[in-house]
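One chain comes next, on its own, written out as structure tokens in the form predicted on its own.
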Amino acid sequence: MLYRPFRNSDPPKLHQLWHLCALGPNAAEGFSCDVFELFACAQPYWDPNGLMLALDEASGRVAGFVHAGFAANAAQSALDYSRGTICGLMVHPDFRRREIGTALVRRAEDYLRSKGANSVVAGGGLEQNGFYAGIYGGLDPSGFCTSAAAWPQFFQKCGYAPCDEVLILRRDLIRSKDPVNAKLLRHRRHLNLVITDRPTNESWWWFVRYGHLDSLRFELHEKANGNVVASGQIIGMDLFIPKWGVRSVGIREIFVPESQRRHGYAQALLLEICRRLKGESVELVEAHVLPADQPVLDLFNSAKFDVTGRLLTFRRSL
């Protein structure tokens, strides 16, 4: 087996292989080479030497790659390189079972070292993975889909514990029916919902991994003064359409001001988004959150969303 940094010629190669691998259900599928090039390779801080293959030498065929790259810093501004990540790994199904994993993974930790990194997270967790946010994950790459692989079983062999554990939230907007209360009524009296499709105060860190994608931001306000009592964000799935066959939308950043909580402005908020995306046709919604985050799993949970799948992460000190 030879093992080698990425190449220019090698986007088409990838290509095949992403859908050749069986990824499981959070992984998109039927988009272009040059989809994949987008999403895998266009972000400003793409490193080639980040992105190893393995070929088999008789055949020439590759057997599988790994993607390793760094975090966010706090401020979302630049890459913290301290903090390794193992963005994506894959093996070809016919050279499964024979140490390619666990040898492209040594290889990665290896570069992340060279490059200063004293831990890697694999699967980078939450709003963490510097790439394939729009192909991999759903709404973001917060980890390995557990229905895919063996992947607990996998990092534990390679040296790993388990880290992050992120939940994946939807709600069927055709099948399910919203909440009805006196409270809900009263707010749809006395707000008014405002859309736009112009970013607000995102980070870099937002731009280089959702710019490209479909966004709208939403926003309560209040009828009588104009304030704003709630506010979240729509991130486009288009790409998800030919493997899930309906079109899905990612709600992200619901965000109340500290004197406007517990009013239940961020349940009107997210009802009223459904409702819009019904209207034009989305089907499906989705969000992700950390187990340990009680209030936003009760929010989520009050406006009808369960729990349909899990994203894993490991991490390992170096």
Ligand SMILES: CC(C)(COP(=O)(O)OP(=O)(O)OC[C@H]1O[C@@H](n2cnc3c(N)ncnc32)[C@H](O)[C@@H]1OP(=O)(O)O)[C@@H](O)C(=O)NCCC(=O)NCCS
The other form holds:
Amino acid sequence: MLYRPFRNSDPPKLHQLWHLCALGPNAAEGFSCDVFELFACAQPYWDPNGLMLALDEASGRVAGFVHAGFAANAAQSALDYSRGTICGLMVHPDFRRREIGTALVRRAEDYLRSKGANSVVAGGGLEQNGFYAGIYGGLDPSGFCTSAAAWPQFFQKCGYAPCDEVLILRRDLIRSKDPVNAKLLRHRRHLNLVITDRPTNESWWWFVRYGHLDSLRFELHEKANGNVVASGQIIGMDLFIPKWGVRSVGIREIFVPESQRRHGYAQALLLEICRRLKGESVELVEAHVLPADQPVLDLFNSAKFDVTGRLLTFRRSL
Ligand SMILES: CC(C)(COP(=O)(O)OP(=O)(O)OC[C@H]1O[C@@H](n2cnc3c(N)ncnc32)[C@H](O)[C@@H]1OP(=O)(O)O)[C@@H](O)C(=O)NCCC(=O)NCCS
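Structure of the form predicted together with the named molecule, given the form predicted on its own:
Shown next: the complete complex, the earlier chain at its head.
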């Protein structure tokens, strides 16, 4: 097996490998090689040395690849080179259980260490994966899909400890019905929904990860005084249509100002977003939430979202 960094002629081979690796329900498929390049190699911090390939010397076939990167700093204004990530890892089914995955992980670690990382999180984590937003994970590549591979066994053998679990919450807009109560009816009379397509105050990290995708901002305004009582954002997930067969959208950044909490505004906003999306032929709405974030889980639960899957991350000190 030959291991080497990325070359400019590699994307068609990587794109083909992606489609041969059975990456599970959370990986988009059926997109072009241009799309692969856009979401894997077009970020401003793209470094060809961060993507390593394993090639079978006898046949010349690509057996696998690993893609290493870095998390963002706290201000989301630049990379934090002390916090490495393994953003992508796959080995062709014909080459599995031959320690190729392990060898790729070791090469990713060497690369990250050489750049100053003192830890690595495989899978990236919630909003921390710098590559593949739009084609892996659904709304966000927040971790590796539990059903696609024996990730816990694999990373345990590589010396990693389980890190975060990100819950995928979904609502089927065709089959589910909106809850009805007096508070929601009152809110509908007193609040206006305002939709804008211009990102406001988004960070550099937001633009590099979501900038190529459709996004809209939703706000609930009080009719009487124009005060914003709840806001949120949607991200288009159209690249998953060939795989899932339905139009889906991700919801993120639901926010209610401190003084306006516990009035049901967030639930009213979520339901209003879902109603509008249904009118636009969107069938599935998705959100990613950490299990410890009970208020957010309760909120999505109240708007008829269910936990449908999990994305996992694993951590190792370097
Ligand atoms: C996970 C994956 C990368 C492992 O690659 P690999 O080359 O087969 O891994 P290795 O041979 O280095 O395995 C090392 C150890 O991990 C564990 N392991 C790997 N695959 C396993 C499996 N299917 N079941 C149980 N344990 C497994 C074993 O302990 C193994 O050691 P052993 O063979 O001596 O028992 C591969 O299965 C894969 O590509 N799956 C899909 C990846 C994917 O979905 N990527 C999307 C994110 S971008």
